[in-house]
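In the block that follows, a single chain appears as structure tokens, in the form predicted alone.
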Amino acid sequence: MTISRRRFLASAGALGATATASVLAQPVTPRPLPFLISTSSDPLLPKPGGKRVVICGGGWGGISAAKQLKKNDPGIEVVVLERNPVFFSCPMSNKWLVDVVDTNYLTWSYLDVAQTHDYRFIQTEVVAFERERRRVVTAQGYVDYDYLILGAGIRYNYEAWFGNDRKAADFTRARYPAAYIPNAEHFALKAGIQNFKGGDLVMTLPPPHRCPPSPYERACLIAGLFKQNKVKGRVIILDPKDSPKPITEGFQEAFATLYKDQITYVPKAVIQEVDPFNKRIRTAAGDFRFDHGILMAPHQAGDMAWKAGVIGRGADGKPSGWAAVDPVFLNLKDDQNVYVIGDAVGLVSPQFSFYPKAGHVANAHARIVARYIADRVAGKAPKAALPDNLCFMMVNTAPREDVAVRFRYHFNEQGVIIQEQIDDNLRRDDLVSEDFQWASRMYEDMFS
């Protein structure tokens, strides 16, 4: 039975109309445009009377940061800029692909929570950053800020596969969506797997990528759907790692016991060439043809992080692909009023490199940064804090069973962030209950 959350959601049209109504500034010079039609060169909002925090991106991090800022200091003006009309959750979406949960379970109203917690939500596209002027430029006008929080999420680095061949990148995104950026890709992928008639479905995994254990969960749930519907098909997982990570033993046991006829796991399958037009992939572990694919190109920090100029550089001088931030305080080392949270954050520790790029971590980052900013506004020195992480992964739907992984973080004597990982490899139904309880807590934390 599909799990549903019954509640009202404003329509996308209403969201767009209300968001546009946030354009408050009068035109500076006469022009032949109605008052509520603005350009990127116009002020979208008047200058703030007090401190203003602009949050770019309304994902798990951005939307959490907005609420937490208002809780910490109701006097701070908070503005969220987000291009999507409604929130669609990537966490839990693998279950939605196979109808364990429905669409309402993943979607929430941005306007409702903004009104509840007295911050401003504006649906618009961020087009540029003028950091020297502390200004964000959007498609509807510019917004000045005192502090900026970037919840940029990820982008697919199709350039690693195709160079400047936009045709190949667009073809791959449309035909073989990765569905790790909400939400049009999710609907395309769901239709693709539910209408799959048989053959080989290939999944590519890049390092590092959003929600590290989630591709293995997705493979299990798709394999379970094939098994249930008696589809003569298999999922081929092309993994550059030498084994599933994290939750290694749990996923290996599920592949071998539950889906020995539906899942083929290929380790050390570093991608060398992708030909989406002829449905061929060449890897270090061999060549593969496919009938359908979930082609996940390497992940990088999202477009906004590149536009904001926050991407770090490696020892070779080339862009690292991820935001270079202070590993503890999450702000730029050369611009302490700009913070980056969630998936876009780059290297934080020589022990484990990246925080898991997961919704739980983004929410934790949001809480931490909201407190840092509130303290700074109050004239206090922020006290260092670290996130945690918790991931549940469903590997079976009949009966429903999950595995899980927990991460804890602390400083060692040298001040380096250390990660402790605890895999819960025994698939069982009580973890399913914990999974949905976790999701309920997180949704309540963000939207209630």
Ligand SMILES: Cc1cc2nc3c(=O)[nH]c(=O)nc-3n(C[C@H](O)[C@H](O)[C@H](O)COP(=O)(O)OP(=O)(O)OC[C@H]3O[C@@H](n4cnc5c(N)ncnc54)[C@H](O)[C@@H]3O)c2cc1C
Given for the second form:
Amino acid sequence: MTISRRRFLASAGALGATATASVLAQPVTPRPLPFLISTSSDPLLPKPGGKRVVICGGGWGGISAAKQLKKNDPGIEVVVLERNPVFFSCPMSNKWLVDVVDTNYLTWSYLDVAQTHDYRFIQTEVVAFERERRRVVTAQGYVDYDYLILGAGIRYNYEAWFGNDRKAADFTRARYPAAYIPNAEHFALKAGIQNFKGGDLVMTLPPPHRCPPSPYERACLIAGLFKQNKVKGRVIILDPKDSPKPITEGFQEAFATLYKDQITYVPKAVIQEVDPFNKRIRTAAGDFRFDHGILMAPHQAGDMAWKAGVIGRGADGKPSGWAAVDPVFLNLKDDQNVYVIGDAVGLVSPQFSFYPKAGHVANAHARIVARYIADRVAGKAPKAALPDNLCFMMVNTAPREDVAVRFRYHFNEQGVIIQEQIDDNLRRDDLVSEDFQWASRMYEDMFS
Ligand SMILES: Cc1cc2nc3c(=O)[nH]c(=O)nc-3n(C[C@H](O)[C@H](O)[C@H](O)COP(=O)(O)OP(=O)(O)OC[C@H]3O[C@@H](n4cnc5c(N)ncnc54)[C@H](O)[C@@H]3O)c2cc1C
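Now show the form predicted in complex with this ligand, given that the preceding structure was the form predicted alone.
Expanding to the full complex; the earlier chain stays at the top.
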């Protein structure tokens, strides 16, 4: 049938009327929020023009990675998503607890360094990952990525002590904070030890934990504070290991000669039960009552690693608690554009299991992964690289003296990563200068 011009206009009119009616019938839902207030389901940034790397977590690993990526390839768009407004350094924070350094020494501006190196810093909570869409969801909107770097840090596994007893976990966190994660806990702990009136302060150590020698440094510095202020206080270290590790002799010597009356070291004290309400702890090495505590629950990879679904499984099929990555290239085996760096990284070697969970290692991982990504963006095959580690620990403040440990890594003939550990047990003042030089180098590397 041919359509006459008259009929066409009539039917077009009818169609138009239907279309107009259907448009009018749609509910008009004006956006309820002002333009710049976004929700999790809005895009937080426009789609990237070129390659975008999203870094989740602006701690030692994440913030190092941001600068290194821009240095390797200024053309890469780099976005850092971090919940804290300023960077607070856990390394050197034991010294801050006893006023060897002040708060300014530990805190750094995120916005300044992001401007200097032309990357974007967004203060926000990462709430979910949609890896099949290469998308990170934050409290303020979602961000799409080409490559993802997870610098998730750690979480406290209070569930290992308290199961689903949320009240006990919350009470412990508030009253006896471990201060092993950069947040308000450090300030609560500092007030707690500076105002300590005397009695027993227990410290629990879970394996593996962040910065293996740091609890012993903390014990020495707190014991030194008690001594200096003539507080009749005792630090009781409940250690599941049979001796302090690393730097065994250096710490043992400090406990025995400097803090005979202030430190009680209890080996093989595997925790069996923690009762924070009645201030009691049951361990394989005996039961303890305490007046104050630094109750460090077992550590695991931080919440973002769990939300991203990167946690491995142990031989028993249960979650290992740490990210399962390729030990050399640090990316997921089944999702190669996702990298994990720093403390969240899981098993890397049958010889030593985990890299020490140290800021130095996180910084080295960041350099290595930034290079891998820049190479891949340039179409080159990344060349394998391994980190190193170096750690200084203050054991005395009058006079100031440190001990130290160095770790080196290499491949054996089978391609397995091998660790060499060199303890420097003799406490002395020149190691204190090296300690501060190390910190300056690290801060400069991340923030200048
Ligand atoms: C007392 C103490 C002393 C130490 N001393 C040393 C030392 O002398 N030398 C050394 O090398 N190391 C030391 N360390 C260890 C060092 O602090 C860690 O190894 C290092 O911070 C690990 O870096 P990371 O990037 O893996 O984790 P982190 O530095 O913890 O970074 C993780 C980041 O992710 C952020 N984040 C977590 N979840 C979210 C979320 N959902 N949304 C947004 N952001 C999120 C966190 O706020 C944090 O900034 C010490 C640690 C402590 C506690």
